[in-house]
Every structure is written in structure tokens, then in C-alpha cells.
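In C-alpha cells, the next block holds one chain alone, the form predicted alone.
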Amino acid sequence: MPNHCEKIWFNGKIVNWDQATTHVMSHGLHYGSGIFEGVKCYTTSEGPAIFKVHDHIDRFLTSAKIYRMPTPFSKEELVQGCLDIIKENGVENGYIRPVAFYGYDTLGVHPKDCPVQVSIGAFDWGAYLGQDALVKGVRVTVSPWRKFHSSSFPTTAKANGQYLNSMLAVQDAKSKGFDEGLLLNQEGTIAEGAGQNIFLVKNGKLYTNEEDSSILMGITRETVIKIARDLGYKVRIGRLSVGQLLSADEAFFTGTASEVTPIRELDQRPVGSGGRGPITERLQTAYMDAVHGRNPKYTSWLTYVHPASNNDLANKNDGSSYGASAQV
């Protein structure tokens, strides 16, 4: 059974999945000249809602701008496209993939007058690294491939061709029996997973790295930092070493698809207790409460598929804090 939905938003219209086609000589296929986003929709008591869709589309358009790709649709049209494809397919929980790429006009490296095509698909994706991984954690290996430096590619852009770097890392990890690869940057400090940002926990404090570590500035990363600070945890941002990861009390990945996934092992050496730690579990629970609309403090992060819900729930947001502060 395919995990994709029957309908897809293709260049401004909703069509059948098989009708969303492009030519094999498209510039994007030959050079990876495209940009994309990953967005999640979750079920809530008020119907399906898309989590931080405005932030994702902002980053989508920023990626296009960095690559000088003229996107033929506005932010409002793209947000509405995400809502429409969820509504059309009757999705409650799902993954949304906006993508823009150059079609065919020339096979030269310069895209010249290649048309920009835009699609938004919806998929029935479960936990990216496996449902068990959310509880048991994942086994990770340091990749022999380094994350590219910002002097080679703009690390803040989410561009198609750049993910060949991640593909090599995850292929290597899987071939060795691990769940995911961990990329170091050109300086030898930790960058990120093949598709996730990373956090460490040590003595009740959280540690994560910054843009100068050659990372994509993740929207889930930003969300977890906000939630952690709201819960009373201190979050330190700076470079991370493999030694820090091995000596951490806990570690976890964050990402739209991965959500909050514990890291239990690095190259056959346990991280902390070798399972999901208590702080990771608390943040994981708080994150899932936010995306499912169970915490009124964060309802502004949700865009409800049924428009009346957006107005109704905005009025319900009382700004109350979530949970008790942690001891730090």
C-alpha cells in the first residue's frame, strides 16, 4: 500500500497523484536545483492542524531566495496549498512536503529560463526513525562523511542537492547496522544527524550547537529550545564535541519528521543510561502536547485546517505557563 495521498497540489491546482509529472530532462533532476520543506499535520480536539506552517513556508521562500529561484507563488498561496491538500485528502496526522525545482529549458548548469515548478504532497508517515525509537532511542555512528561548510553551500538553505551529503551518511550508517549517521563539520565538532539537529543533556542543562557548526537552523530545534526554557531548563548554545556526547547524561535528535528522538548509543557505546532519559522524556511529552494542541500556551503555533478553529482557539489562548519549572 502506498503511503502517499491520492491528491497532490501541483503548480497551484489539486490533481491526482499520477498527474503531477515533470520531464526527465528537468534541470532539477540533473543538478538537484530545488528547495523543499517538511511540515507535519497533527490531530487535535479541534480537528487536524498544521504545526508552524508559516515558519516552514518562510524558510522555504528564504531557501528559494538564497538560490535566486523565482518562486511563482506567494507565502499565502503556499500556506493555503498546505491546508487544501490536507483537507482534500482527509488527513488527520500526516507529513507535508512542499518542493520547488527548475523544470526543463536548458541542460546548462545555469538555469536561465527554466520554469520553476512547485508541488505540495501529503504522506502517511509514522515516526521517521521508528515508533520504538521514541521510547528506546536510536543507535548512531559517526559518519566518515563531513557536513559541508557554509563556504561551499549555504547551510541555512534546505536545498535538494545538498541532501546528497545526508544520503551518504545514512547509507553508511545503515550498512553498518546503525539507525542514523552523525555528521561532524569541517572543524571536527558535531554538526547534526542526516536529517536532524542534536541536543545533549548534562547535569540538568541542555546543550546544542549554532549556525557556525554547519547546521540547518531547525524549526523543531527552535521549538524545543523555547519549551525547555519555559520548563525552567538552561539551554547553552555552542560547539559540541564527540567527547561531550559520549559523556552526556542524555542526548536526543530533533526534527519535523524525527520529533524528539532519544540517542541511546554512539558507535556501540551507551550514551548516559543507554535509553531515554528523564529530561528527554519530559521534553518529548511537552512537544507532543504542543503539536496536538493540548497546551493552550502554544496554540499560536498551530494552523487549523478548518478556518473557524483558528479564530476560536486564538481566543482560548490564555498564555498560561506549561507545567512546573525544573530544578536547575
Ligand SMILES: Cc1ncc(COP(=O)(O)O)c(C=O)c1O
Contents of the next structure:
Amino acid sequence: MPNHCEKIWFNGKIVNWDQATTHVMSHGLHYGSGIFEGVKCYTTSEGPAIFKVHDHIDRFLTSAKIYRMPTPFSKEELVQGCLDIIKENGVENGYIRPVAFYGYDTLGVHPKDCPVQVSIGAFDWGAYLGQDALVKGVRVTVSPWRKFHSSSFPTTAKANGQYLNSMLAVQDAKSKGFDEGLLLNQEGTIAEGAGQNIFLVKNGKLYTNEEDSSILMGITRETVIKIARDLGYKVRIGRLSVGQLLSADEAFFTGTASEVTPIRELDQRPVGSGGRGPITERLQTAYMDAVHGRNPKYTSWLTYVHPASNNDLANKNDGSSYGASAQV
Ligand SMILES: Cc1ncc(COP(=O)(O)O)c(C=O)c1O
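Other form of same protein, the form predicted together with this ligand, not the form predicted alone:
Let's see the whole complex now, leading with the same chain.
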């Protein structure tokens, strides 16, 4: 079974995979009423470390708050849950999936007294769009499904039901032989990939969009903006059009699972030179150095799984937080 792990952190306890179950009448199953995160853990010279776990758990709790979902665990308990499940499953380079959803009490749409269940799974998982894609880039199609507007759903929340929109886009892309779908927003400018934010490169400058383009405010997006600025690149934030993408020198996706993935083609037209561009490659290398703890400047983004090497205090105090768009 792919993406399988021995143990699951389930409502505060470590249980066997088979014991982490819920009832088929759960509210979350019927209405998609849940929120989740995707977090990654990487090998470093000091053992495995979780990348920006505090930012991910902050966003998790913010998503719950937006949906008025009471979360029975504190930020500290959830961060500890992520660390514990990585240790339990012996994960080195892997993916962590915290989810909170409504269990069963009523089938009414209002969740009323449905109990909130929280679980965290973790397993080894490589690059989401494939190792090859990191080098060669991905082929993308503009999705016939538009990204929902922020007046319909809180686009900054990572909520389960909202991902039906992404699922439609990726199913459409795969059925046409592409790797990923690119969703436009209701205004017709670019929103994001089905599970990634997007950057363009033109004349040595970087361009990406923000909240008003109906995107999830990606933690990788924020990381790449910081790294790019540190490397001396100018990063402009604003709306992006399909025309801009087609005339860009380079383009790439960012995401926790997708990392920094070059976009080589849009609907059978090459983007830039049709491969991984030099600035994309530089940022990709810098990103991988950061997540693997190879750049001392960014080790405060890591939370080491084994306490002897824990740099956690610095992480808590570095002032960065999810959605700190003022810094970008
Ligand atoms: C729709 C969508 N946009 C953007 C992203 C990138 O977000 P992050 O960098 O926080 O993983 C994701 C990641 O899961 C996503 O699902």
C-alpha cells in the first residue's frame, strides 16, 4: 500500500494504522468539513528535521478558526504530535499530514455537537510531481475549472472540502496527458496550480501573486520570496496573466510537496526555453539547501526530531509566521 505507515497519532495517542478509524456517518466524510496541513521532514546532518512546522501548525489552527472548528489540542501539542509520529514511524525524508474533522453526531449541515477528531500521519514520500519533474519541469494545462473566489470560500484556509476544486483540475489535466492543472480565478488572471503557488521570471525579476488572486498563501511561496530576496533578486507581488506566463523567461511552482518545480510547458507551448531555467535552478538548489539544513542562515526554520539537536527555540523566536504577507 503506498503512503502507508505503521502508526498514527490519533486524538492525542499513538495507535496502529488499523486502529485510526472513524464512523462512515462522520460529518467530515459527508460534507468535507475538515481542515488539514501538508508538512515535510528532511534529513539533515543532525538527523531528521521538520521544515517550518510552527508556520504549518499556525495555518492549521487559523484554518480551524475560520471554520469555527474548536480544536481540542494546543499548538505545542500538535507540533509535538508531528515530532512524535516522525519518530514512531522512523521517517527521515517524508511527509506529515495533520487533519482535523468533524466526527458523527448529526447529519445536519450545522456540525453542532459533532466531535472534532484530529489525526497526524507520516510516511516516506518523495517529490509530489516526481523526481524527474524537478529537473525537467512539468507540463501544465489551464484548467476549465476556475479557482473559487474568496467571497465563496476562505481561500487562505486549507480545508478538506475546498480540495474538490483542485481534484477536478488535476483529473482534467491528467486525462489530457498533462502533469498538473493551472487554475485561473474568477477574474481570469492566474490563481495557482491544483496544489502549488506559481512564480514567473522575466528579465531577472521574479513575479508572483497574492491573496487577492484567490490563492492559498503558501509557506513555500513565502520561503522562496525570502530566499530570492536574500540572493538579491527583486520579487514583485501582483496579479499574473496567462499572457505573462507565456512570455516569461522561466516559471515554476512552489509547494511543500512540490518543492520548487519548473514549469516547462503550458498547453503545448514551451515556457521560456522549455526546460528548467537558471534562476529556477538556483532557487531550487537554495531551497533544498535550506530544508536539508545546509545553509546556517535558515536553520531556524528547522525543528530537529531528536531533542539533542533541537534548534526549536530559534524557530519560535524568529518572528516569521504563516500569512505574514507584510514581509513579502
Ligand atoms: C492549492 C494550494 N496552493 C498552494 C499550495 C502551496 O502551499 P505550501 O507552500 O504552504 O505547501 C498548496 C499546498 O498544499 C495547495 O494545496
